[in-house]
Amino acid sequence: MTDPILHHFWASPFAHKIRLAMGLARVSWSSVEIPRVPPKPFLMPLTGGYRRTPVLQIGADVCCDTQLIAPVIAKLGDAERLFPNGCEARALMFSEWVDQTLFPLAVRVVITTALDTAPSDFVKDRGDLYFGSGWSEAKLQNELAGVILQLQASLKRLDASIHPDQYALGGLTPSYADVAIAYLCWFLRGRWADGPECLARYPNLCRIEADIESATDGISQGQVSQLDALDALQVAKESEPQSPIGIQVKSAFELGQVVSVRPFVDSSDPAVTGRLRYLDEARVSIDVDHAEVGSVAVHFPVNGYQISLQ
């Protein structure tokens, strides 16, 4: 099998979260990069219209969202390294909650401080992506102090929640939870202005994002090979699907039915829609065509995603 492919750009918080995941699981990778906002035309096609980074593919299987992907990066390297001693789900949960809780109040603050220096089409994109209908620039400057103090509380609170001498689900080795940390940390150190004043009050946190940055050498360049994006449109045309098929879970849908997902929480994605291929309580996986990439089986995980029937 070949290489995995990552469709990413570098300073996409997620992505750094993917990238770090796939260094401490010792996974070699090829990476496609693609624009920082739509139009995406060579991820659309194998995407069926979801336009969130990062996207991981495997031939004509691509996997959507990092709490999905997470998983299958795993499968494909050193599980042991990413979920040690058995935490899979204990590391999800973890993930789930800085990405919930922590880094919508980071991307916040984050865009905010940056309204007078970021492209104005970004602020747009990120606005409608992460805040949902009725945001302003207004809005967000008047609450900047109170987002502020809300994201100071939580990192005092993940902090002291960690013992000096373990990693964030109290073992002796970092896990996919401190990769969580790891990228939240890099997110508000290299794009806030007060972010590594901010972090240097939380020495565990500090701590924690360095061992992840040394365990996987960085972002793992070193096992990272480049991959132009009209190829990977190609290896996805010239496979087909390996994942399986059927219906695991109790549930009103039906194999074959046509479906759409769409991310749960308020925002301008679109829905992705094609035939159900297979469902069960972690994943849904839906059969989508296109002409430039033939038939994909694009993945997602339950949780978080709404299931409509068309």
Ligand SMILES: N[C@@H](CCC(=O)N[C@@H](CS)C(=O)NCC(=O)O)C(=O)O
Given for the second form:
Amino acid sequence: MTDPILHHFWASPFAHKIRLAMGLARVSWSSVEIPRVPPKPFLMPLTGGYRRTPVLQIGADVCCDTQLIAPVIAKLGDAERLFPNGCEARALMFSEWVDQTLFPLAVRVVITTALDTAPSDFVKDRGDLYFGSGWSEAKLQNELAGVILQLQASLKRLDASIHPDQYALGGLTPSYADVAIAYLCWFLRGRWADGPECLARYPNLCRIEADIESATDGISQGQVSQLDALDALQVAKESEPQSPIGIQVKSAFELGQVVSVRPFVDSSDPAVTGRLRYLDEARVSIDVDHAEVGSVAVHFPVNGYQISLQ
Ligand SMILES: N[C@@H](CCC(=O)N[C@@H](CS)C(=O)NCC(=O)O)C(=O)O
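Previous: the form predicted on its own; requested now: the form predicted in complex with the ligand:
After this comes the whole thing, all chains and molecules, with the earlier chain placed first.
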């Protein structure tokens, strides 16, 4: 089997989470760099319109959202290194908490403190995506001091929840939960001028960040093969989806129905429409056609996504 292809950009924190996860699970991968803001003309044919970063492509199977990508990586690599001692559910819940509670605060701080320097199309795009309707630069500035306090309160509690000799879920072995800590620290440290000073107050978080970065060194960053975006489209075109077909959970949805899938939050994310291919408690897959790639199966987690009949 050819290596999985990560569609990402190097500055993306969610992509960093997945790069670290692949490093920890010893999965080798190919890298396709995508633009930071739409249009993303070589990604859209693969995802049916899903535009977030990262996306993991395995032939003509396309996995969206890190909550789904992480278990896929575990299956491709050394699962015990990502989810030791059967901790998958706990690690995913932990990561979801980091993504939904800490990341929104962190991204507000990073974007607000970059308003004067970041390109205006980037600020506009991310504002609509992350802050919902009705956001403004003035409101972000006005709320910054309070947001920093909220961020610090959450970091403090997270740090205090971890034993000084152990990892996030307890025990002496790191897991995907620690990867979630590492990506958040990486983001705050690298993109917020006060990040390093802020993080220095949380020794357990810094220790875990350093351990994860060193456990994955070279695999998450430099030693990956680069792939041209058009070659990735060709890979999809020459492949058939290999993922299963069927409805595995009691629900009103039926196989083959045309459905749309979109994040269940107030954001500008477009819906992705396709024929229902597979559904279980954790994953929804739809078949999507595009002239450039033929038929691809696009996969999303059920958690956090709204499936609707078209
Ligand atoms: N729930 C998604 C969130 C991903 C996300 O928001 N990623 C950011 C980049 S770090 C993004 O997509 N930004 C807009 C873009 O890249 O177009 C996941 O876990 O994968």
